[in-house]
Amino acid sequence: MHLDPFELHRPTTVEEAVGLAHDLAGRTDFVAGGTDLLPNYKMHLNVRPHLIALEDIPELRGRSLARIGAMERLADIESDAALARVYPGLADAVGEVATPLVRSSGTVGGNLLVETRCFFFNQSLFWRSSLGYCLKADGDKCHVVPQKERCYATFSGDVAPVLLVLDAEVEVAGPSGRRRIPLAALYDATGDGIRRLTLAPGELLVAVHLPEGARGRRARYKKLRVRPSYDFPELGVAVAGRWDAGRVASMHLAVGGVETYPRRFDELTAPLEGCALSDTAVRGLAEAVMRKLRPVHNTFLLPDYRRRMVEVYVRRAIAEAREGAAE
């Protein structure tokens, strides 16, 4: 594998990448880390003769309890104390990403708009020749499920579901401005695993912030993956919540790794506010949450095996969570 020619730009202010990727419209590519879109380019997937390096732009750095930079760097929110103790829950999301390696390099904004994955996409270009190319990469069809209208390729990040509990907005910059969108607006649920984001063409993801009211959450975020060192998520499920007296204050759940975006189960959580969350309970929303699931079979898995741990990981995740609240 290697990387084509391309053409490397390095702005210093958010205005100027901006200018670029609208200049080099459909031309372009924004490089943060680099972990999961160098890879792609070496397999010749969706190669542009333009990257803009993000790297020498201060005002995408920066990390506090209220705001967090797109370009710190993985490793270092992991090891930051005061967010893991305010915020256990993204502690957890962050530290079961990839490799020790790959976090040292890797971004949070990296990972909020990490390429979806498939069987039939992430191959090698000799690979994929060999079968037929596929609708996220050259060729007209899906593999998956047969048909020529929808990718099924699925997202495959870690922090936006823990990050979708505590009601995390983000900050855009683009060719029109700046405008700021909860998280969960940021992935369009009406699309697929091509068109899986709302960002406007040359728009660039500048910064995560946190409101105040997430501070008093405990979430937790649970994980499955085939090989626990470094394997991207099969199935991510982040809860938060507050508990008065045993009874639910509030509550947030969201699933990732199984759709071709990350999904907040508000429908299912909030008849449960002000209740007492009794075992029973608990069974009853993971297999709510189970059933409105439908993973193919794109990744190692199979998807019935899938979409059952759902509930299983659901229970685990409220079960951590309430004990964090407790302590």
Ligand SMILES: Cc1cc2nc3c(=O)[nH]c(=O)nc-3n(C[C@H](O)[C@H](O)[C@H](O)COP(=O)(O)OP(=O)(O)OC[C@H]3O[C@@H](n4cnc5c(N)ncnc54)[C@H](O)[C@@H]3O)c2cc1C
Contents of the next structure:
Amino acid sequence: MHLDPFELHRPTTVEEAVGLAHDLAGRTDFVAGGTDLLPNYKMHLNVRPHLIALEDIPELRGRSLARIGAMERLADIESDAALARVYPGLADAVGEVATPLVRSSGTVGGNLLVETRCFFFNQSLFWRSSLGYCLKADGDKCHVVPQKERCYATFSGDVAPVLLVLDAEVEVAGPSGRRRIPLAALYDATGDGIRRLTLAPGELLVAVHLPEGARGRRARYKKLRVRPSYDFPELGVAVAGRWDAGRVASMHLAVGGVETYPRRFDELTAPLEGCALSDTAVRGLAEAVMRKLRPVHNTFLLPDYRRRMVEVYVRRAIAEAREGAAE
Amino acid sequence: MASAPPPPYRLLGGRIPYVDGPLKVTGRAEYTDDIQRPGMLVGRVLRSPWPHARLRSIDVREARAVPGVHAVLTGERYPTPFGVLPITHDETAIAVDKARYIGDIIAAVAARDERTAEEALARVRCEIDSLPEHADPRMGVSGVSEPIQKRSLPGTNIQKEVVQHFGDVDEAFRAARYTARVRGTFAGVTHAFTEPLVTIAEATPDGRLTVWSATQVPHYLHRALSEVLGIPLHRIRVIKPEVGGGFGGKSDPLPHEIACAALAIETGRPVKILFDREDVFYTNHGRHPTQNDVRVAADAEGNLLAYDIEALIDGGAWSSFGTVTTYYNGVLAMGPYRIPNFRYRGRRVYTNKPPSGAMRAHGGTNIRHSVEVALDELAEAMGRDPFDLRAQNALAPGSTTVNEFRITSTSFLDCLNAVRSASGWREKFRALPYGRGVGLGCGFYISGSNSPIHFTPKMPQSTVHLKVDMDGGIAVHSMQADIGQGSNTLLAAIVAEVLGVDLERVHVQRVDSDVSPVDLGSYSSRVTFMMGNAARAAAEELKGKLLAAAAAIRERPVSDISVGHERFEVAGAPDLAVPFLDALHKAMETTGALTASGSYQTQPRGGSFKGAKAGTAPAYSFAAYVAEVEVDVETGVYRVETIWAGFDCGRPLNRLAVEGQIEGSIHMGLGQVMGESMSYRGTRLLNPSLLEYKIPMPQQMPRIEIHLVGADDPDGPFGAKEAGEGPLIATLPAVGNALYDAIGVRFTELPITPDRVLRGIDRRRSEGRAWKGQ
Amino acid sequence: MPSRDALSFRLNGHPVELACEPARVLLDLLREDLRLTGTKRGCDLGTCGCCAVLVDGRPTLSCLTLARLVEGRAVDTIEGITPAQGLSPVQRAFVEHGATQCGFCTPGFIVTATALLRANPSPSRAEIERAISGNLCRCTGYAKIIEAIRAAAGAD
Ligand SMILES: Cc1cc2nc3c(=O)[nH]c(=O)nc-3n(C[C@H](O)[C@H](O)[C@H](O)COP(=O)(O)OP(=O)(O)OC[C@H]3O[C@@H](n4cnc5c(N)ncnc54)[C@H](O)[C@@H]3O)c2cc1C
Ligand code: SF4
Ligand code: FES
Ligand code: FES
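What would the structure be for the form predicted together with the named molecule, rather than the form predicted on its own?
And the full complex, kicking off with our chain again.
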């Protein structure tokens, strides 16, 4: 397979990278580990004539309990004992991404921004040409829900749900400077599989920041997929909770792998604060989450099944988070 | 069943590391794509985006004009149809009048590099008429106005129909006390070898054509090239470098191999066609999507009376091995049990999908799942233990089936006994907690096919040549194809065994049609049996010469001389032993380098009815597997924890390789059970990638405990039978029946994905039928 | 026109310098330009592991690595992992345990296993399974590969 020709830029500072992206407006992509971008490029999906490699920018590196640089490799995060101790859910999720060989290059920034996926999108040029292209690349219709002018491609990153329940923030650099926003605000809940981010064109993810408060939360991540390796999540549930004398002190829940963005369910979890979480309450929560999600048929497993698993996985994630908290 | 203790061999029967291991672990083994020829061009193919279309015109002028393009070919240049079976030639190198599936090759280009080639292909202009597409084989059995192929039965897309009846099945069912019925549905699966398909061709000014290709059957490729290109066999040279797995998927001569040669002729330059993974999926030739309907009958004592089987087989666009497939889906049900009455109707129907063909345990896999599940049901209805039912009906050694298969050796009962005790069956069956279960599945497979595919001119199925020069190294030539199964190792070991020499003296030469004697290659589990016998015969001939030479040196009668280790022993005179090289040099005095040749030809077998040859083999393998599974009843996700594999391959000649074949087969069988599926939306393949085609991961593999219990087969080389394909078969029903034991749900549709498991559990619960107290 | 600037890095212990256009992955550079064909191409999309090499000691998919980004780094391929004479302990174990069948996946497994044992000299069975779960083998069912890695680690 071949890549279409492009120019490769190698800035050494965030400002330089952002400046390049600004100058090349709309004709460029950032490349971090490349494990998501390059397969898409080889399939000639939305290729651009300029790539800006983030490899040489020292500011995008570095790991501590408070900050993880966007260019930190998943494999390094996975094997970081200190991070794993404090954020077990993060270690769960990172270790479930793709395969060890992919994690060796793949970065946390790339994972948060991983392209949304769909059976009708992640295909070669030939395949797509034979069906007729779709909204998300080169075409004007959707093959999943043809009656709508909307893209249902699924957000399939494993790390975002956990970082969401840890209240992580992301540092974003753009032509007009830096901003720090809650991770949830990175994703466009009003958009679709195409307009999925709130980043302005050319904006760069610099780092993930973990608030002090995240350290006591025992998060867990449960991933549904066909095989224990390779497969993208068909559903990913992250839960973080704190218990106080058997009562919920705080609880956060996020789901990925189902909709076009990873979604937090504060409206369902907030009312549980102060409650002793009975099995019935857990079941109620799990069912409520399930009712809010509508998977479509654009991945390997059937949508009904994925939806049904939401309930099971939410229950299990809560049980595990609770156990973790009791340790 | 006590068999005589097998005679000991020096090498055979042990664990013999693969002779090519050191090259493979260092990356030095040379595969086709590793070969570079001077001035080599890149060949690419254009694929049909239409499932079924008449090609009105293909305009390649613009494509030819792209700078760097050397040739663009379309179908009419070499329109001669070919196919692996001489009776069903319906493939062409490049589509001629019609495109028959999404992915069918409609043009080929040779250019200086891949980008240029792709650019040229993008400029090919086609005018077509869309034709009705046929996705469902059920719709192809009647009322078809625009058949996919000319040669189907009139008014249908039926490529092949087989009807067989032995005994009186209706009467047997009337007389039966117990019956069971299973309607099976099987998704297509594919080989997914790791080395993509790849071919290099080079036409040279001396009028010869050389083709390097990732093929399992260099000889069939050789013949197809000759037929389609119109070049005599002796002016074509086919070389098989290392091959990165085949499993049947590299056994047909494939269109791109011929297209590549055509491009090489056209351009006068070497051309390489290396397929992308997606191309490999379109080429397919994998296991057929199949629906079958299996009825079994037994009398009050549990004697099996009859099978009544129907199969509807989705062939895809071409015939490939399909005629054989159609027979096999019936007749390979004829073991390992005595079946006095048998009726079969099988139909293979063309559809507008990538062609299906032969895949590991070809034709014997899907039918076996349905039969073994039916037997499990039958045993349950009788209140019998599944082991007892099977043991009671086992075919005896030396017996003949109603369709006249000759069963020489069978250690099927030993397979059953071994795994029954090893698995702790008595304590576990129906006794494990809900969600956990054990299941038994059995297998039966041909050890080579009695009738070679090409039987004109009449010649042996296998031939092996040996050459020894003064260095004492033994060069072995054969056109058998090592595709990873270790046949080169076995070939070397057999020669070394017979001659008493160290393995390192023996060098198996690369397959090269210029020097290798014809052999029908690696398919239908024929290699160990046929090549093994041929190699043994060749080595025996050489041994005769060396014994005579040793006798001459010591001036003793030949009858006093025997083979020792790297020397020839003289009866009663240990210190007179003749070193190997001394005997060799003596033998060479009059002839120069010693040569020898051995061959193997099957004896005619089978009855005289139509199709009687299908499934006849010089020997058969037998299997009994127990699987133990654990089901997560909330998610439907299950894990196969252990498989106890009882297998009869006669004498295992290289235990390392036999174990490797069994482990690999179980992995592949498990894939078909757990998630592998060629998923279609209509005629469109949805998952042509290794990401969405779900081959099991290491963490999904069960613990495998292998019991090799075979007795020597009278006709097998050193008593051996096949172990390359048969070991796959029993995996499917063993897991299926274990799932039943775990949750009380019968799975007749493969793959058994978690959502299907869950639906099965729901159904049982909603019917209010408890299982194991749940 | 894509620029074809010189690329320099250490390959199997020796410096190399060659022209390389930006839109080129390391696998193509190794196999086609440098004729190091021990590294295999099974899918080109990160889904088989046949193309694994070490980049600064990390096992890396060369089909998803832009060649220009190994500038200044150390790349070790199966050819570099192989001792000048004989076999490495991992390689020897693969041979002895019959962990190669068709051998097409083997270089990738050797690379992965070598990196694993450098980082973790005595991995558990579960750690081995996990470590090799980005390398696909269609022939062996992984059994003998796992056995070989355990043996190389001195586990038996
Ligand atoms: C076989 C296979 C299986 C996979 N399975 C999974 C899986 O199970 N779960 C999963 O989550 N992922 C999976 N992936 C996808 C991918 O490998 C991971 O998500 C990985 O973390 C992506 O990181 P990267 O650095 O390689 O991203 P890249 O490919 O470099 O980038 C991904 C996207 O993010 C943008 N980007 C990257 N970094 C920045 C930044 N700092 N600022 C702005 N934009 C940026 C890029 O422009 C690009 O659009 C799989 C990939 C493969 C090949
Ligand atoms: S959901 Fe529809 S528009 Fe979006 S990628 Fe899939 S087919 Fe295209
Ligand atoms: S070729 Fe790189 S992973 Fe398959
Ligand atoms: S040995 Fe063939 S793929 Fe692994």
